Structure formats: C-alpha cells, structure tokens
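Form predicted on its own, single chain, as structure tokens, below.
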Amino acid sequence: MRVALFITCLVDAMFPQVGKATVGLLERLGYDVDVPLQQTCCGQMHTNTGYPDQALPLVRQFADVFAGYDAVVAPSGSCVGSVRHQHAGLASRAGDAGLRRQVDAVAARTYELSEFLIDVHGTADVGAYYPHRVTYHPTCHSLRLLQVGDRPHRLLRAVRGLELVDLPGAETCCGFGGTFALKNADVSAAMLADKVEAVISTGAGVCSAGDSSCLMHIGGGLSRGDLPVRTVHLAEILAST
C-alpha cells in the first residue's frame, strides 16, 4: 500500500513533532510513508473566509500531488474535512468535471489518523505505552464533519499505562474555529475558559486531541493560567513506546 502523509500547514509550520510522530507510528506499523514535498495548503482557510477562487489552485495541487497514493493520512480532522467536504464543491463551482472526478477519487482515500488506524489498518492496539492520566477533546470537524465517533477513544484505551478520563462537555467547541477566534475574540475566550475549566476538573495531566489547532488554543489557555496540564496530539501519544 502506497501511503502519503498530508502534513497540513499548522503542523508543518508550528508543530513538526506531530508530523514526525505520525510518520514514526505508521512506519512502526509496517507502512512505507511518503511525504510529498509538492504538497501545499488544502485551501480550507481560503474557503472558510470566502475566497473560493484563491482556494481552487490549492485544490488542484492537492489532487495532483496525492493522486497516485492508496491512502493519504493527516493528523488533522479539519483539513481532512476540507478535502472530503469542500474540494468537490469548489471543483463543481469552477465547472471542471475532470477536476471533480479527480478530487472525489482522492477524497475517498484521504483519512484522519484515527480513521486510518481503525478502518484501514484494522486495530486499536498500535503498541503504544504512555503512563499518564489523559483526557480527550473531540474536535468539531472530526466529530461533526468526519464523524470519527469513538475511534480516538478506542485507540487511547488500548495504550498501555494510559488512564483515560472523560472530559465534561466534551462535544462543546473549544472556541478556536480558525478566524472565529480573531473575529469573535470575546466569545472565543469565554468558550475557551469553559473548556479549560472542564479539562482541569478531570485531574488529567494531559489533554489530547486530533487537531493541533484546537490544542494550540486550549494549550494557550492552560499556559496563561499557569495550569499543570500539557496538550499532546493523539499521534504523539500513539507513537510513544
């Protein structure tokens, strides 16, 4: 199976350890992982802020770069959500039937990390060891767009040494929402305060999620409050042995 890592902009620029963990995990499970250097942004932020014309070249690039792979894996529910739910609409809007067929084909082979591990690799036990008390925040795009359900929890419960504790109000947004946090800063900060309070109430030392963007937001709130909880991406936990 030819597997490619879709690194995503935020991971590439700010959290490279998440990309490294994803590759390390997949290689440990027996996959030969390519990281195409021609990949760019998926166009999510352009689409979400009302710039579909600027997003279209990025959609074409994504479809071209990842066309030859059996599976494309990304440590991000929001970016995979864009590939699976926005690219087709952008291609149709442009009136490009060929591009629409191409993006549909690539989207069908693009997976958020927990989806790939459970649905394609076919196991929840990836041989990880992580002796910490962990709570998990299910990010909005993974929960609502991709409907990953309990896949991340199944993976975490199979990690040796890990104590998984439920997060109160888990399905409530953390308040990031990309440009939402900038355009609606006061509302975003209030939502973040509620999420941080919920995280602290669990007594966990680690808050995990499948999106670095949400972890960045939650981590900022925890850091500013000088609170004793770290944010760690799901990929990093699963890559630990």
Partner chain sequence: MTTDLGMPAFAPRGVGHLRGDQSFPEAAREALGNKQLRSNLGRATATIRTKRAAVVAEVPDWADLRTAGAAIKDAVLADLGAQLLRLEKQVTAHGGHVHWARDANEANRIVTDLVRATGQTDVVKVKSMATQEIGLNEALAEAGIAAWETDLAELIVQLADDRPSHILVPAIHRNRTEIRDIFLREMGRAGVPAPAGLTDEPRELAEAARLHLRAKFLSAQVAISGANFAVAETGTLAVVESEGNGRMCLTLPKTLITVMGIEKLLPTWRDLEVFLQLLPRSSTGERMNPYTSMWTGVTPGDGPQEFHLVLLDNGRTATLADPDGRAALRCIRCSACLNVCPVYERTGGHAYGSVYPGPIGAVLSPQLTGVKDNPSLPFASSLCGACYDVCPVAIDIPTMLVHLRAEAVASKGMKAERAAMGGVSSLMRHPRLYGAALRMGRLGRILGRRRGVIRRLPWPMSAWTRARDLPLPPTETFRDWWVRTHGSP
Given for the second form:
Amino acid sequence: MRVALFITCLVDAMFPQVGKATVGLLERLGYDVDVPLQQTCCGQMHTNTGYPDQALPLVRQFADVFAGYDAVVAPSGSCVGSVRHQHAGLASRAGDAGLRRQVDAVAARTYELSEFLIDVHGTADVGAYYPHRVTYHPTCHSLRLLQVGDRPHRLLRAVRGLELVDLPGAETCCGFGGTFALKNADVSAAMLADKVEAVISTGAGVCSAGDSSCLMHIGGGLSRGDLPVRTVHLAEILAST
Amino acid sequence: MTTDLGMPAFAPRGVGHLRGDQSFPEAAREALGNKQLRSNLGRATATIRTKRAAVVAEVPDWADLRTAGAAIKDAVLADLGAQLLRLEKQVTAHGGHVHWARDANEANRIVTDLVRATGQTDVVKVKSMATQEIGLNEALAEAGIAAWETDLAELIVQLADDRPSHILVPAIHRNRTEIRDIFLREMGRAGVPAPAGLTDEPRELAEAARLHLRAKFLSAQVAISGANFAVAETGTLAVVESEGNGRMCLTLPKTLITVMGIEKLLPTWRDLEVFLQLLPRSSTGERMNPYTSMWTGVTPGDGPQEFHLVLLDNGRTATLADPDGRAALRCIRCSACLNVCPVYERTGGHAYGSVYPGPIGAVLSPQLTGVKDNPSLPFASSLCGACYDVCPVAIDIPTMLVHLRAEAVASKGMKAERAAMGGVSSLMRHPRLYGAALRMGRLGRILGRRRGVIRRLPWPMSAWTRARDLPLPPTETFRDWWVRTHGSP
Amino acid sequence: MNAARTEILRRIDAAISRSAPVEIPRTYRGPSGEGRGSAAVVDLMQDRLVDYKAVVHRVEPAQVRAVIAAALADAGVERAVVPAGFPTEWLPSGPAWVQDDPALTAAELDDLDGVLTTCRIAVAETGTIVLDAGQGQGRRALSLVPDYHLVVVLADQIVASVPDAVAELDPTRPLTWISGPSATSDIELQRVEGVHGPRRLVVLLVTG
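Please move on to the form predicted together with the partner chain, as the form predicted on its own is already shown.
The complete assembly is shown below, putting the previous chain first.
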C-alpha cells in the first residue's frame, strides 16, 4: 500500500513534531510512508477567506501531487475536510470537469489520521503508551464535516497508561476558525476563554486534538494564562511508546 | 420609486431593519463587554439547546423529515411563480384579497392604506419577522397609526424602545429583573399599568402582560400578522404561536392583514405534516407549540370578515437568483441555528445589525440587501458547522458563508488582503520557494526568545496576540527534517 | 399593484429560469391510521397533556356528566358558554349555560367563567387537540376568550401522529391546534403556563 503523508502547511512550518510523530506511527504500523515534497497547502485559508480563485491552483496542485497513492493521510481533520468538501466545489466553480474528476478521486482516498487508523488499518490499539491524564477536544471539522465520531476516543482509550477525561462542552468550537481569529478577534477570544476554562475544569495535564490549528489556539490561551496544561496532538500521543 | 426592470432587486436602503450602522466585529466588541447580556444569553440558549435535543431525539424519522422539509422548500422555490399564482387564486376564491409588494416601501404603503381605509388609528400585531424587516411599525406611526405588539417578547422590546435580538425570543437579551423594571416603568404609558408590587417571577410577568393587553384585544378592529406557512394548493395560512396573542389577533378583529415573504409557501396541504413536526421541536423545543391557527380566506360568522394578504419580495428574488445562496429561502425562522451558534451566544443578536441575526442572518441579510451592504456578516462565523447540524431544512450555512465571503471580497476591493492572499497562493505553487519561506519562520524565534513563546506581534497578527500566545517557530521545518532523515530533496 | 405582481413574477422567472423540478422523498412516517383510539394511544395522549400542565380525566361515557360537574365546581365555573351541538346530556345542572346565539361579543365572552367544547381530532404523539369550528366546538373566539376551557375528547378521535391528523382535516375550515394551556417561553426561555389564551385546559378522555 502506497501511503502518502499530507503534512499540511501549519504542521510543516510550526509543528514538525506532529509530522514526525505521524510518520513514526505509520512506519511502526508497517506502512511505507512517502512525503511528496511538491505538496504545499490544501487552500482552505484562501477559500474560507473569500479567495476561491487563489485557492484553485492549490487544489490543482494537491490533486496532481497525491494522484498516484493508495491512501493520503493527514494529521488534520480540517485540512482533510477541505479536500473532501471544498475541492470539488472549487473545481466545478472553475468549470473544469477534468479537475473535478481528479479531485473526486483523490478526495475519496484522503483520510484524517483517526479515520485511517480505525477504518483502513483496522485497529484502535496502535501499541502506544502515554501515562498522562488527557482530555480531548473533538475539533469542529473532524466532528461535523468528517463525522469521525468516537474514533479518536477509541484510539485514546486503547493507549496504555492514559486516563481519558471528558471535556465539558466538548463539541463547542474553540473559536479558531482560521482568519476568523483575526477578523473577529474579540469573539474568537471570548470563545477561547470558555474553552480554556472547560479544559482546566477537567484537571487534565494534557489537552489533545486532531488538529494543530485548534491546538495552537487553545495552547495560546493556556500559555497566556500561564496555565499548567500542555497541548499535544493525537498523533504525538499515539506515537509514544 | 421602484423601477420595473423585471430583474431581481435587493431590499432598498433607508427603510426597514436589515442593515446595521456598525460592522459586525465593532458591534460584537461592544456586546462582548456587556456581562449581563453574556450571562442572559448563555443561560437562555443552554436551556433551549437541551430541550431541543431531547424532543428531536424522540422522533425516530427526524432525518427523513429533514430531508423532506428541504425538498419541499426547494420544490416551492423551483416553481415559485406558479405556486404564488395558485395561492392567490385560492385565497381570492375564499374571499380574501391578495396584494403584491416589490419591496419594503411598497408593502408599508399597502398596509398603511388598508388600515386607513378602516378608519382605525390602532392595530394589534402578532409577532412577525416580515413586518420587522420592512419597518412597518415606524411607517404606520408616521401615518398616525399606533401598532401594538402583543407577543410577550415583542411587547418587552416595544415598551423598552429596544431592538429585537433573536428570531423567536426577541427579548432574549433581557433577564426577568430587567423585564419587571421595564413593565413597571413603561406599561402605564401604553395603557393598563403593571400591578404595583410586581415581582420578577415569570408567572407574574406573564400575568401583567395579560392584563395590559386584554383591553386592546377586546376592542381591536384591525390586526396585522405574519405567516409561518401558506399552502398554495388550498390557500390556507398558518400561524404558529404559544401565548394565544396570535389567536386573539387572528380571531377577534374585523380586519386581518397578513404580510408574508414570498418564500413562505408550501405546495400542498399534506406538506404541513412535515413542517408541523420540524418547526416546534426546532424552535421552542416542544413537541408542539400551544397554539397553531389555520385559516383559508374568510369564514362567514367566524373571525375577521375582511382578509388581506400582502406578498413581499424585498430582496427575495435576488436571493433566489443565486443558485449557491437560494437555499437560505428554505428557512422557516425556527432559530435553532442561533441557539447553537457559539458566536451568537456570545454577541447576541444586535451585533448583526439586522432583524435576522445568528448564522441564518449572516447568510440571509447580505443576500436580501446585497453583500455590499452587509460585507462583514459572512465573516461572523468560525465555520464550526453546528448551525447546519440542527437546521430542520438542512441549509448548509457554512458553505453558503464561504460562498458569500468570496462575494464580499469581490465587492470590496480589499487591496492589501488580496495582495497578501495572492502572494501566499503563488508562493505555495512553488514548493522550493515555499520551503525556503517556511524556513524563514525560524527568524520569528527572536520575538520570543525570553519566554519561549511569542506574546506580541505587529498588525495584523496583533489581533492574535491580544489574547493568545504563539509558539516559537521550530528550528527545523518538517520538510527539512524529512529531507535530512529520509532522503533526497 | 398589478405592476408589482407582474414585476415580481418576471423577477422570479429571471431568477429560476433553469431550475429543474424537485422530487420530494417522503420516506418519513406518513399517515397510517395505526393505533387510533387504542389504549396505548390514549395513554400517550394523557402523558403528553399532563406534560403540558393540562388537567386530564380519563372517564367512561356514563361518567362524563358527573366529571364535568365536579371539574366545573372545583374551578368555580358558574357561567360557561356551550357551542351549538355540544351533547346536552353531558351538561350537569348547576352552572348557567350560555348559548352563542345571537353571537356573543368579545366583552360578553370575557365576562364568562369558561367554555365547554368537543373537538375534531387529537394527536397523541404531540398531545394536541384540534378544533375545526364544527358541531360542539363553536366559532374560534369561544374557545379563546374565556379563561377556562374544558374539552371532551372521545378515544376514537385520537390518532397517533401529526400526519394522521393532517390527512383527516379539512383545510377550508378554520382550524385551531391546541397543545396544553396558553404558555410562553419569552422570559429566559423558561416555559410558563398562562398568558392570553385559556390558562386552564381540562381534558376529558372518554374511553370504552
């Protein structure tokens, strides 16, 4: 099985440890992982900020770069959400039927990490060990666009040493929303404050999620409040042994 | 004046309540500073979310009803002209009169003339989004006609000379104590005063409203209502309510004037079997609302003997003209999307500047007015998608917001942002340059070398660091690590 | 005015010129008539009504008169309007019965203590009673203005679902769907019973 890692621009630039963990985990599970270096970004930021024309070349690039693989795996529900739910619309909007066929084919083989592990690899127990009290924020796009459901929780519950605690109001958005955090910074900060309070109320030492973007937001709030909770991506926990 | 070009037109400026005088972020900032508002809204929306979830969960075929509801509305929209003509024919055949209004000004003029013709200077009103949208009360007041709101929440808003902030519960931003104070202060000036010693018990407040409005109901000669549904096949109109003020207005006066958006149609009588399940459970979280009234034209000896139906466009045909935006016209004004929206819950409805707040307002208001007049609303969302999940007619609000953002950008110029977005996009098309640019991120480490995080950044990233830290960029990007450890560049 | 009509219709044509007709998938539970009047359906009706804070009495036909008498006495109803066609054998002696002939004014209705009606149909799943201004129900104002409403519902008038009821109703009649006493959720979204409509709703479910 030819598996490609879609690293996502944010992880590439800001959170390489999440990419390394994803590679390590997939290799440990026996996959031959490739990282095509022609990849850059899914174009979601452009699309969601109102620049579909600028997103289109990135959609084309994504479809080209990942065309030859059996599976494309990304440590991000949001970026996979964009691939599966926005790329087709952007191709159609451009009136490019060929591109539309291409993106449909790639999108059908693109997986968020927990989907790949549960649905393709077929197990919740990836042999991880992580002796910490962890609470999990199910990011909006994983939850609602991809409908990953309890897949991340099943993976976490199978991790030895890990104590998973419920996050109150888990399904409420943390307030990141891409450029929303800048364009509506005050509302975003108010949402973040409530999310941070919920995280603290769990008594967990680690807040995890399947998206580095949301974790960067929640982590930024925790850090600003000098609060003793670390943000750790799901991939990093599952890669730990 | 309205010009006849036969082209879909936006709701006109200078009348009605579809545009705010501030951008959403500015208005939101003020609202966020109001702690009382935050607490009132937080409590109220949490209550209704729980109730809705419980009564929706007990309907085993909810998903099928939702699919049917969306399709029924789409069927109406795809055949709107013929459906309206059917409705007109049926209403007329049953003794009613049908009027057509291209926009708010025309609708206000029609209603004012109809009231004038009765010789009355007072009318009672059932809560109606359409009449709020067009600013009917103000137009009537200019003509010397007093319009009395009879829905409890509308009464609170009217007495306080306030603005509605929620589709279903316009006074959701007020708590019980504030409501008691408004009643004690204002009721006497509008008619029967509030009982002395009124407490803030909701039961007593409801009783005060009953006493205040009773005399108005019993003497009213003219009522103005909206409509939740109009059945094209039979000419039947339906108003869904709780308090009985709707029944009073629809039953006791001699003349009834109903103002209704042209999208409120259902093709057949049977379709009510879907919407009478979807609407109450989605809006008040009840299995059924206390009262639903249905009437077809005029019934001799029962209820108003003169009935006028005003069909309102006011930007709806413009909305209809956009294939990617027209699904907003499916909306049945249940307000479930407001109650689950994390943005609405924190800012309240006034920040949206329109009578249609929340997620549906963020897609509907800009379409009715043209995005140019409401350019900040499509951005008033984190795109979390909670609204789409609860929408009983499956309006994909997040996707529509993204679509409208592109229109907003196109309508505004946005030179600096466009340049930045174009630059980033073109960089991302060149992986080698892109990799080099990511590597430059390392330089950012200088900004946080003391604390290990970045606490302040220049504009526009200062918006981020006002409330959040940013981690230091890594010393090595992922792709550089991959090349170093796994092979060739 | 005709200019407005013409223009709106032209705008609509311009907006949807290429729209294909839409198929409506009716995979939800439609009207079936199943369970009508059954003990399970009556039980559900009773449960839903009680949930709305209506007062419910489950009675045999022979008890209707006595239960009405007791209910009215309990509520202090001394003068009530009785619509044409309401079964006279159900009317106990004691209260003064007022006819709506000639039609009572709103003020006269407001002076009465209550109203007694039958109904057209009832929906168990939602606890809803539908009046269609037919025999025993009167015009709409009668069941609205007095503060006390007693409704007699026969078991075989109770259907299971909303689609069952819609299928049976005549849209050309004025219809009032009643689910519990008048209520509001306008203050902090908490439900409070009793605003403009009858604040007390008493329902007799007649079985057997």
